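Given next, in structure tokens, is a single chain: the form predicted alone.
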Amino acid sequence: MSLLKAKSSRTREKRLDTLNAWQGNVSAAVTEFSDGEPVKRIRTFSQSTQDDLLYALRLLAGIRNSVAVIHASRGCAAAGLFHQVSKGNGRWIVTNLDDRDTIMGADLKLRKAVKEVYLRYKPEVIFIVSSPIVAINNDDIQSVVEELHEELELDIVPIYVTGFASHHAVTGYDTTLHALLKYLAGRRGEHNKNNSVNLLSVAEHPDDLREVERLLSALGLELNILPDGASPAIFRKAAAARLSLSLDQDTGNYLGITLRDEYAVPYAEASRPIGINATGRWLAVAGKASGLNEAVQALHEQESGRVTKALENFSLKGVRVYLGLASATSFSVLGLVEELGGEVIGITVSRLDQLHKERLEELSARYPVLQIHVADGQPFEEANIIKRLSPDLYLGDSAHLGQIGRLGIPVVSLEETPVLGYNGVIALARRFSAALHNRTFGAALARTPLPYKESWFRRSPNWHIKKEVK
């Protein structure tokens, strides 16, 4: 059965056996995924987490010449305010569903909203983003799409997110990418093949995108970048490309496999290009798929020599590092820390699933007792682990940095720092150096106590993680 015939994508749990609650060493994680479907865990107490609606809005904010109609209450649309600033796309509205709409439905309100944004903005495409409320009142979004598509002669794309179908917010990316291909890419077999290469980039830092463009353009490749910054027409072009390359297997995997299975576009997947060696391996995958092996080798030698010279006075030797990042990013940053001479003593990742099995096996062969903590939005568990391990440096996103900093540990946020390619190595090394040498702010922050009672820290970090009973 065609993937795109379905109303929406399958959840990460069903498609990839994804875990969002787990703690143990690398060897145990390998065993979990080698013995068939891993045993699901639940949390008896969960502090916070995002949902698929937030991820869907984040992705849609990067689509050019579009408008998103968020079919929800005002609260569900709050994330649009952040994406308006961070992505520069302020064209969205919310249908502002109230109590009556929740019970009686709001099809007429949705029709009015779609017509209003069409008259006001004249976009190339309108997205209708559902919400938990719509999942309850069962509004017939599809009928609105079909009716207004004919009336306005415009692409209207429904995004069926629910907020509770999956424990993994990243499912919102899959759901959105499913809809974009289903409604914008066209039918299989009706495209004329082109010579472009799809660069699959989901919510990447702009400097990272420029760095990868620089490297692939140096190889003479014609790039078709999506979904970041893509216009609706790009998705149709993507269905006829010669190859797809992913920058992050966690976020771009569904797009890559759907283009492969539905449109016969080969999909080349490799670990994120973070670090000198990892960037070389990523380019080698691109070179092999494009018949550019010699050009890739020459480019890698030139760029790696430049980076090595720039970092000749920097080393992480003797520095014990803890990572708290998205899964694919964590595994790649671990390799970079090793390149710079440091030691990773533990990892918190957002999820573990079949996509990470090969990387886990590699780590198990070298560091079988390395501890992995799987959590998204559980800072109290991570703070407990960090307090016990007392690393010299913490690398993470911005979600928990304030709490980790209160433990007196230097922290570096990778959320707004370029990390990809050869220039990413230089940028990260400078951030690491600054954090290790400038400890005044960290010392001041450490005088502010954490919000948790000491009794919390006397419990094991996985106290609230239990095996699911069916």
Given for the second form:
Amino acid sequence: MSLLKAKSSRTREKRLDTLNAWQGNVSAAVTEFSDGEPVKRIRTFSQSTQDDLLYALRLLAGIRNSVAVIHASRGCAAAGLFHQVSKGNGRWIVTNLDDRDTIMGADLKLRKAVKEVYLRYKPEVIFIVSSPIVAINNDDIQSVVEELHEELELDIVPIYVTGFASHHAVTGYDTTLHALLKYLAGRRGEHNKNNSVNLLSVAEHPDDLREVERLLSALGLELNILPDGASPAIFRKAAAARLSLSLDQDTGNYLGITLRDEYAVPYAEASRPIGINATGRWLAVAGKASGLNEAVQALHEQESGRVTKALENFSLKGVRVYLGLASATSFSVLGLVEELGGEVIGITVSRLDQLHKERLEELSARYPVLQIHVADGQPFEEANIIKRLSPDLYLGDSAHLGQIGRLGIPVVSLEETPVLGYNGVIALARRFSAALHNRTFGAALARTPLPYKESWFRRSPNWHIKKEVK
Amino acid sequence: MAHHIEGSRNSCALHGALQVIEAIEGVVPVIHSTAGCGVQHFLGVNRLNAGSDRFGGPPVSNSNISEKHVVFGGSSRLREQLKNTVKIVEGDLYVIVTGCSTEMVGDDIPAMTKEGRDQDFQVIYANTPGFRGDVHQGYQLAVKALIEQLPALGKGEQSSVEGLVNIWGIVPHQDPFWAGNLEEIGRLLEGIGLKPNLLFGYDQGLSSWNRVPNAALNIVVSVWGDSPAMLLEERYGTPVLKLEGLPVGSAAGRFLQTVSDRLNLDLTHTENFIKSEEKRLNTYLASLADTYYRAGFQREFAFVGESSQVAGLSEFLTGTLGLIPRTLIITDNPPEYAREALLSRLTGLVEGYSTEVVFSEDHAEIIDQVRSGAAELVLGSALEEQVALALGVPFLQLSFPLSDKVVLSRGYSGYRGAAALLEDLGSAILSN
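Just the form predicted alone so far, so send over the form predicted together with the partner chain.
Next comes the full complex, this chain leading.
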């Protein structure tokens, strides 16, 4: 049966046994994922975190010639304002559900909004984004989609996010990618194969995309970059491509395997190209899959020589580093820190699941006691851990670096810093070097206390992580 | 029935309540809702106001309810979250605020609050689902909760404070310059011998809020301050003074005169204070004259912002600086009763010139209005930058959301704010 028949993707916890609350060492993590399905944990105290709706909005803001109709109360669109203002793209409207709509439903309002936005902008595609209110009320979005698709002769794509059905925000990427393929890529068997290669990029920095494009075009590959920055037509083209390459297994995996299983596009996945060696390995996987082994080898030698020269004698020797990053990024940055001579003494990852099992096994062989903390946006736990470890440098991509900084340690944000490829190494080394050369800002921040009570730091960091009672 | 909106800048009631709570020292919000509500607020409000982050990240306590709680109710999850928040997060007061999902499910928030109180937690609540309104309603709901529920915690100060005045209606973060605006109003009131109760910002904690009932006067700077002032008038009989907008430049002088009148202050002292402030501003104006003429400051302008800001700043720009108000767009959805007064005031700013005044928060409509107005200067938010660029005219970001500014203490109210406005407006014109 076609994967895309389903209304939506399965949640990450169901599909990949994903955990979002866990703490222990690497070898325990390996055991956790080896003995069948790991036991789910919950938190008895929690802090604000991303949800699937937020990830859907982020992804949709990158689709060209589209408008998102956010079928929600007003605040669910706040992140839309952020993407619009900070990235300059992503047109959106919110249906502004009020008291009455929560009781009576709001199908009419949705219909009206879609029609008006169509008449005003004539986009190539309109997204209808669901929300907690709509999910609780079970409002019928599907018939609006079907009727208006006929009436307006327009692709209308429903994105069934809920804000509560999954503990993992990344489910929102899967939900969105499922819908994009289901409604925009066409039926299997109806495509004529083309010679292009899909580069799966969900949430990369623009400079990172440029870097990877530079490397792949040096190999002469013709690329479809999706979903970020793609026009709706790219999804159809992608279904007929000769290969998909992922830049980030955490975010791109669902798109890759669905293109593979539904449209028979081979899918190649490697660790994120962060650091000289990982970039070489990533390119080797790309080269192997596209029959360009030799060209890749030559390119890697040339580029790694250039990077080594550019780094001069920069080294992280003797520097103890803590990582607080999205999972796949974390594992790859760990490799980069090692390459530069530094030592990773602990990591916080946003989630752990079956996708990470292989990396955990590798790590476990080398550092069985390395501490792993699994949390998305739980700085109270992270601060507790970091206070105990007192690292020399913190690398993170979360929204709570302002709290980590108050611990007085140098912080480098990877949220809006290019990290990929050979140029990523040079850019990162420069940031690391600056952070270690001048630590005054951290010292100044340390004069402002963290928002937590002293007694919390005497508790173990995983005090509030409990096994779920079903 | 509420209409759909393109590119709304007014977020929701929960976010407005968070803005209130985060602006009071020692007060901690406990969000009872789905996980993303706090991050929505952080991305869509804090990050579009660089320099507005008290906790160093998204909200520090959120019950993150899941499907189970939607189906079976989330009260027990809230009980657990509240108990642990009090143990972990430093605070003098904890405020439970709710989102759409927990309100639809019908969790009994007052009962959970009472349970907390029975355990001696300093806790109050406000029902603030996003479907109940925008940030301005959220401001009102949170302020109302504080006014009504704080006395029951028994920490109110009984001794009255001579010359205490509360200031209402400046919505933290929604006015990106809220802290600076409040501080300048406070400085001016101090200048005439009063004790301003700013209630939000640096050094404003529960003790300020416990003093609220003892004030001699409630000053209302925007229409959003009406409801707290009315509530306090009802409860404590405190008189109210409503301003027609943020007082900027000479309007601040008139404001001080009115306050002095109402509170029977020493008028000579007030006059002397105003005189010295006026003198400084006049010196600045004179220093600017060459640049003003050379760079052609006197232009038709479009202004997109909240009612109190548009009214107050436009009054200064037209009443002192000689600018011409082409298109004024009010984005905060003031209630009907306030619109007529605003309309007649704003259309009559420059006699014999017809000013277009529009009430809208719809991005598409706003852009159309600014474009068709074809002003020679655009003042607004980051959302108006493109249209200003297309018109090829100077542009200054001064309303929410901001993308090119860090705001910590800057403000545009009073006399110092008038000088800041001259600097920023002048810089925008010169750099165009």
